[in-house]
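As structure tokens, one chain now follows by itself in the form predicted alone.
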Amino acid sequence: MNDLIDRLRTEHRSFHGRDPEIIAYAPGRVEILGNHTDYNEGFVLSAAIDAGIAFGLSPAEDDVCTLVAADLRESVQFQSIDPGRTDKERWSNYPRGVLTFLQERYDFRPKGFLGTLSGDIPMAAGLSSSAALEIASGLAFSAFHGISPEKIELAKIGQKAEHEFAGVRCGLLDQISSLFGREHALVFTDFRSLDVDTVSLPEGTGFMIANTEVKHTLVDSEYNERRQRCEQAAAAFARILGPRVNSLRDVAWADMLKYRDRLDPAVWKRAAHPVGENERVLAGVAALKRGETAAFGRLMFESHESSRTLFENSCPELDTLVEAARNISGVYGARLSGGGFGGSIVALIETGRAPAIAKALISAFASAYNRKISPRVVVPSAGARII
């Protein structure tokens, strides 16, 4: 992180001719268990990682906001009082949306600024660079205007920006993970109550990310279709089981099996994934608290198989890496991470065997696709903050 902050300061001086007065940092996240359960009011285990977005601000002399994406060498200008959205520099829609909804929620007079953002999260790798940008900009804008949102409130503002300015109906997983991360621990979130806790990882374990470089853009993917199917299933179960069902959180796996013939087959398949995931998350928390690393790893493999066959949000490249991971010594479990349809797998590993594990994954992927990947160990890290 220190290198990223130093780079941000240098870029800010280069573009704006002065040092940033405020710097905020927000990490990306890796989803460990609980795929597509967040918007179904379920449970998720995730982690903030040791890569993120840094966002720096200095005051402008007028109401114009100048924002530079240093890594893209692009800049954009807009009015502080009405940031609006754009179809050109789409990366700017995330901070534009955050500033808009912070104003709406806290009723302050926005000021013009000189802003710079820079990051070290691989783009389109399922590590949520978008949420990191929302949270980093939200923290910076809040400090800049003298307001102090609660973490959950800031997460909701980031989510609203993604919904209305970026067009992705995301849940709150990514924003919460970025805000509530803790070193060498997983973030356990109940997405009905929005209660957040952390669960420590066993000593000697960590995670490895392997990015397939298959690009996925959630706006253009089938993410929204999957969510619609889940909502249809919840409505069907409310008719079958009565008013106790408000979301798929209230449906057990036994219900899925018992009433399978009462649902459209396509709706059943999509709903079966988050229902099963909820049970896997709770089993995973219990396994970690007992120190049963191998049991937790098996749940990760089961999760990927559910993604592959039921939710169908995997892809051949992800499947190849997960299958290879099953046969690598020192790997406890592996699965896709994030929305799916591309991006990365995450593997729970013995950290002492990381070099050999990376080499084996590289070899398996090269044999299948004649392309090189660059697996990296990711460290569960502290959450977003003002630097």
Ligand code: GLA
Second form
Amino acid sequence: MNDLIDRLRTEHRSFHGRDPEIIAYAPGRVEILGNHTDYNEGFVLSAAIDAGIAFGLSPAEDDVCTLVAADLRESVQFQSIDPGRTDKERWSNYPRGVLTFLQERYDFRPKGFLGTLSGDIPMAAGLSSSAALEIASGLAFSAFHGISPEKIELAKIGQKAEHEFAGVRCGLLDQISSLFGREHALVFTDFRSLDVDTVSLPEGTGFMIANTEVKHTLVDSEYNERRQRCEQAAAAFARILGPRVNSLRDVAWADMLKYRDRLDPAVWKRAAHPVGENERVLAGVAALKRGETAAFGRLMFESHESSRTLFENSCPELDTLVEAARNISGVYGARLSGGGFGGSIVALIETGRAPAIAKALISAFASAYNRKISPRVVVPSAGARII
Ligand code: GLA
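Compare with the form predicted alone: the form predicted together with the ligand:
Entire complex below, previous chain first.
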């Protein structure tokens, strides 16, 4: 992180001719267990990672906001009072949306600024670089305007920017993980109460991610479609079980089995995934608290199997890596992480064996696809902050 902050300072000076007065940093995240449960008011275990986005700001003389994406060598300008959205420099829609909704919620007079952003999260890897950008810009804009939103409020503003400026109806997982991360611990979130807790990782264990570099072009529409199916399933269960069902959080696995015949088979398959995931997350927290690393790993494999066969948000490249992981010694469990349809797998590993595990994953992937991947260890890290 220190290198990134130094780079941001240098870039800010070279673009704007002065030092940033405010620097905020927000990490990316990795989803460990609990897939597509957040918008169903369920449970997730996740972690903030040791890669993120830094956002620097200094005041401008007028109401114009000049924002530079240092890594892309692109810049945009917009009015502080009405940032609007753009179809050109799409990365700028996240900070534009965040500024718009922060202002709407806290009713301050937005000032012009000179801004710079830079990051070290691999792009399109399913590690939530967009949420990191929302949270880093949200923290920087808040400090710049002298407001102090609660973390949950900031997470909701980031989510709103994602819904309305980027068109993805995501849950709150990515923003909450970026804000509430803790070193060597998992973030455990209840997405109904929005209570956030942390669970320590067993000694000697860590995570490795391997990016397939598959970017499904329909990923946003597939995501929104899955969400809609889950909402339909919850409505169907409310008809069967009564109004106590508000979301799939209120449906147990036993209900899935008992009422299987009463649901459209296509809807059943989709709903079964988040319902099963919720139970796996609770079992996973209990396993971690008992120090049962192998049991936790098995839940990760089950989660992937459920994605592959029920939710159908995996892809052959992800499946190849998870299958390979089953036979690599030192791997406890592996699954796809995040929205799916491409991106990365995450594996829970014995840290001491990381180099051999990476080598085995590279070789399995190369023999299937004749392409080299670059697995890396990710370190559960502290959440977003002002530097
Ligand atoms: C994406 C979304 C999250 C969550 C995950 C799947 O990362 O942004 O809100 O739904 O997919 O668990």
